[in-house]
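Given next, in structure tokens, is a single chain: the form predicted on its own.
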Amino acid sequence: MTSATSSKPRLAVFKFASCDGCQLSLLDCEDELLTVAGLVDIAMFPEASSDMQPGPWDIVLVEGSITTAHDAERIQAVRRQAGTVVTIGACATAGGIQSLRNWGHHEEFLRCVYARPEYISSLATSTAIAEHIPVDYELRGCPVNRQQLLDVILTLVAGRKPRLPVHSVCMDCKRRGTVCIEVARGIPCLGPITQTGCGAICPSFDRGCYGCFGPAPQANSQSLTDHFLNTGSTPDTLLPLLRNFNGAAKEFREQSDRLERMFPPGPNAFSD
């Protein structure tokens, strides 16, 4: 789908419901940005340029979740014009922090926030891009790891298949020599079931991993949740841990829902 005047792959970047942080991760690649710009034809990138060229596009990066009926239609139109689709960030891959609405009362929220809620057109859910269209590759994180983003773009430009690391954050802790804070201090940590990407930053500062890169492959989230419960963690601690940036990801969602079934919320409970 390269243009008639250029042999470079055509790159497009689209935003849906998000904070723009993952797009900015690409713009933050100051030392490498000119190299990337020289290898692709940036056809559509509203965050960076007013020159917006129509499709088709060879590589499409998509940030953000689907939260309106209009966006659900728009992502279908993007997919029809796209060669390879790469979703970037927790919003695009798991619904993002805004997916907390999935457990709330949408109409009530609208009435509380907006003076004229009848003018607001939004869905009661925030969902990942892959729930609406076929996605070729997913880059996790809030925001994405910029080196992973660069690697995916450069690998696709070279005509190869990207290979993303899929081990858990626990392996990164071992490589850094970080003492396990769950074992040593009893701090609940999602590192065993969270995919690598951050470099295990939080455990190195004595804080439990809160899953910003989403579930690792074959994550045994039920076993970990049961372990936390059996070692003294309370549901009102675990539920916010699971319902975070990737709360709507299947593995995290199932366990937070199970916690609510096991410990039904009262009038002042953690899920209100």
Given for the second form:
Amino acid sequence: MTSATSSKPRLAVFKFASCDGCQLSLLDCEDELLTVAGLVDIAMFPEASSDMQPGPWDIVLVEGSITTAHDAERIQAVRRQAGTVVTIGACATAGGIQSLRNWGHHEEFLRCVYARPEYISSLATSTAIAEHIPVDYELRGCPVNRQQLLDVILTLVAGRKPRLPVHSVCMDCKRRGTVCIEVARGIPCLGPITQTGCGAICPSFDRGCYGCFGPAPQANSQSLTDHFLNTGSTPDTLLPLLRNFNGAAKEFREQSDRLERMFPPGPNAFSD
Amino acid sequence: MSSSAAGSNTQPSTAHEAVGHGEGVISETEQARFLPRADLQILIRLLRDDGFTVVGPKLDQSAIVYGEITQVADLPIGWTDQQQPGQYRLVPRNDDRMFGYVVGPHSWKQFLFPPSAIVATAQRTGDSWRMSTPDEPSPRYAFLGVRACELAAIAVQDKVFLGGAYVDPIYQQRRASVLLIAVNCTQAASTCFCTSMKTGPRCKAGFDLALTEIDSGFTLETGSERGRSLALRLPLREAQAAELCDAEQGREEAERQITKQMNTDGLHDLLLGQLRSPHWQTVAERCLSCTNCTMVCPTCFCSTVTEVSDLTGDHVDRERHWDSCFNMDISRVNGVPVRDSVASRYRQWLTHKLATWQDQFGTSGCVGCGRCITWCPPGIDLTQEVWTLQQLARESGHGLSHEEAPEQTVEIGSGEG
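Write the structure block of the form predicted in complex with the partner chain for the protein whose form predicted on its own appears above.
To see the whole picture, the full complex is given below, headed by that same chain.
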């Protein structure tokens, strides 16, 4: 983008600890990409262009979680230069799959994985962006919903407030006529406590929701966990269901921790 | 609604009173006619030839759901459902009954009040906007296999969408053309309580045709002029006394199997006298606020409307989607939800369904189909919760006067449910 386009909102995309899948969702908008590029000045998007212009930026998309002391400082610098901050994806909104380290032994991981662990400087935890800076909007998902990403960008460009539904996945299943796989088949499904955004894909393919859009507001995860336990699900099934991409999100974390207290890991568990 | 299916304005409760109940007699409308099992296909073909999309029960996703039926083989022949709070299982029968089940996860609501619809469109042309409403012809449905509680649910939604000053055009068009072929229940689920709500299990009114299945076929009643003229085109024969007896026994068996009850005496005032009961919080500890009960309810009618624009902003669709009082966003006013707790949302649902619905529409919002019990993952049973509230009211000596509760916050007539 050149300075001639500077009257348009300036967009920046930043990456922290993540797989890049969410920012790739933006590049994946093949049919819409040129229109988006015409509406904003893409000032900073290293994944797409080596032409990186300094801030301030009007709209900042942040992917990834905070896993190093350096990143913890870098996100502060980004916030100072940002108008509206939108975090994109489970890493940025909940800490991502890498937040599994929060339950493990960081130093031991480093020793197991790296030949020279002394060169590695990372934190013992992976945390959501909102734990470090004020965030204006969160786009959930692993990865984010492409359409939701587009809608948010276009809405912000138009000067409107984005509309991000917070209802459960169940409502989407019902709207599309999907029969409840939990009630009809006893498959553990996090849909009742998971926030919408995916369009209820997994249950329509006969598998339970694994919560990749994270907990819905006021998610009653304890009742659902109790229900699964009462209907024959084992901790072996439920722990990894609750502790994955959004495992560090409060409502999921509290229940996986409770499960571990109820059913302490055996001597062969990795975390021991 | 001049061309509406006959009986659409008839209240099930009125019909219930008008006809003898459980006395082993054939209803006044039954003409002792019989449709042999092999000829049901002719009915389906006639309806299709008449331009109807025939919708009925079929196996899909480990359940008996409602979908398009083109032939008898599409029906769930030899299958039934077993239901209890929080659990539904499809199980084989030891016979070849076509309608040998109770009710499933779907209801006819999804065809008359579609889960998603475009209600208006705006198109920018130059400096101005052109606003329009969709004018595609609405589908013409024949529902095959409507249960008594479902006829009652349709009558309730008729009041919601067609009664009063504001008529819903989508519902109105679909409802006006729909043909209702009821099939009497010959069994019940543990979750059924239509007898308490006085809606079933016997189909009394509101249908065009009503069938009762026995092994060799169907006894047949007509309930409207459309039903009578359709019956004239079917290869019916006189029903034999034994067949009529079998049919009646089947209908009585359904009634015998219903064990769940809800005492509705004084329920309106009792519930509104319990707005501050600690029991709402007790329920909230189990309630997931997931919306499943409202989505499967055949009378719940909440929807949300949202404008969806294309990339250029030149074309905007106003979309309507099913919504729920259990969705925190539905009560969002000035940026915050009014019902900001699971307890307040459960209270809103139950008191509206069983109490303030009467103020709003002159009828209870519950028909006793039991779907909200079966399809609630943790199996919350509203009849149990009502019973508990009744016990609490009795113990406290309150509950008959809701004037005592100063902070009445139950909205009625908001159009949102």
